[in-house]
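There is one chain below, alone, in structure tokens, taken in the form predicted on its own.
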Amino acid sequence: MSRRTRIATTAVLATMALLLGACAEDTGAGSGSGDAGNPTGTIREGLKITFLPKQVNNPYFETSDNKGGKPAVEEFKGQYAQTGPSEASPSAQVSYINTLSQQGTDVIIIAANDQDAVCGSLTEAKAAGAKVITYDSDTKPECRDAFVNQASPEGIARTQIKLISDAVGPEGGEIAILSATANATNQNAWIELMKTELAKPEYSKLTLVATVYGDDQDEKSFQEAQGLLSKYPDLKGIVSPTTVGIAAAARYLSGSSYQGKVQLTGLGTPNQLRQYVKDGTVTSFALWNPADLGYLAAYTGAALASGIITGKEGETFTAGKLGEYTVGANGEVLLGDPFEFTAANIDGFDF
């Protein structure tokens, strides 16, 4: 091919590219619908991304949203916001979803208090053009575009039963579960899997005698922990798979005659439990880094809204400093395995 021919061909291709680009703009392609595709993997600037936690002013969600989600949104030059109810009731999030939809929010990132109560409003938000990401606690798959899971339910259940077994010791005994709300999707899934784990031969000496709910409220969780010891004086351990519950239970045990006699583990944050690990109330507990969870949720939402992924199994995207992730079955993106905190490592973390 001659040089003149190459120049002419290049000019024609450039003109075609411009025309195709103009057509894409005219038809709305590239607006973040996720249908047109985005082979460059570039996140669209200016995306309005709002986090809707189970409840605001909860230390766990303050970390995931404001220390994880917000920095991520700032990295790709989006608009960050957090909103939500002050109490984690099943239907409390519905009005917030409706408002965000009316405001034209590009991405709604929600930790669902109830998998059914929010489905109708989330479906309407999707129809209005918003991408819906669940994190921490999922809805039914059809009600959202992707679910950013902090760890596999099996891994969480397996870790918590192992920790309580190690803490109680080989003699075993009665244990109880102090959960969040009775409708929390993630909590219920973990509890069922913990029961499955307890059925294994290695845990035959552990007996689950009760499951109670503190509704992710500090005072109620404190009272439920107190009630467990009153009703089951031979109790050897408590598993609390909620940051509010485990902190409240630790506070109760540390100031009672049960300290060191009744073991406590579950899911908590280092800053909440540091003093209780050091005074011997808690030997070990587990969690993922909630800031990483919020960070990954923000990038997942941005990838969807920018057309980099559509939420189909096998798709990949890059989540900033966390690296590459692959979308799994039912639109699930897995952060990783739980991490065990003990007296030996807890001072290395600040969240």
Given for the second form:
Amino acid sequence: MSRRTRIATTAVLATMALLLGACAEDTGAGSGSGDAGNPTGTIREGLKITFLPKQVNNPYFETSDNKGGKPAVEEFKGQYAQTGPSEASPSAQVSYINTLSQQGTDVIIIAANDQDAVCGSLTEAKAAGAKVITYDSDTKPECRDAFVNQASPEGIARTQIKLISDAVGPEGGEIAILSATANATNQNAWIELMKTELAKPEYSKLTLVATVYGDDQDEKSFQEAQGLLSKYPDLKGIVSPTTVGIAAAARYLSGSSYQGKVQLTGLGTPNQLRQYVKDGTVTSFALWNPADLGYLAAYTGAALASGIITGKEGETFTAGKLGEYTVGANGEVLLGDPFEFTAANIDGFDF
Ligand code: RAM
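Given the form predicted on its own, corresponding form predicted together with alpha-L-rhamnopyranose (RAM):
Now the complete complex, all chains and molecules, led by this one.
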């Protein structure tokens, strides 16, 4: 199967899963293969599960947590909450973790702003009895019980470089990266792998001239995009591996003389980018389904807190409508492949 066909097939399956999920009965049960003392694989009722995103006012996390995590927690009759800082700064999440720990939260599901800064407080929360799941952006593995990864970092990097190369065209030229915060574990991993991709012979005509950080703030991201164009007037493309950055850069480009001349791609949500796909600022971009990510994270946390799994490689559990998952190396649970959005399919999505 070609990659395109595979992506198209994934889209169809994802859409079907969403539709089916809407009318699926909750079994609330896992098929746990862990040796954690719950061979029936039944999720405990009443689990207190709290999502702690990088920041609360980001539509990406609104979708992952409130449209994915919340319905999952309701399915297995737990208590859902979301809390967190309004800015994605490295240590902003520490006081939230401490409070959750003191409140006796059973499962903390965190998208870490920094892989080290939250480690001390997460370790204390674990000692106090909480299960700690990272999703979206990991900590160091020893600071959590499992990481729910949205897509393979290699796949995310490969997709974005392919998209910017296609958009810029065979002539190639200068490109830049507009990222989130300088400490973000997820973006930093993807950026390193994008550099590896760019070193391949097929991308020899693309030159990465700068990486700048909009800190996942709309205004700062907008200004950084503007700054890139004034500093690099020959720039041919921007890759923004953050939903906040790509939306701000799209808004800047679409209102500037660079629209259509400077290409933009990266990771975005369809609702934030629809107008820029329609006005020609963005040809294509990628993402996974954030709601599925939150849903899977909730079930992973519940499986851990119920003793269905312990986080060891090879254990399996059932994540409601998404089906069975296996814990991989380093306690990682992988959601699936990134998905490409274009003018041809964007109207089929609403998140
Ligand atoms: C932003 C955040 C998040 C990232 C997405 C793609 O919403 O930085 O961590 O996964 O973009």
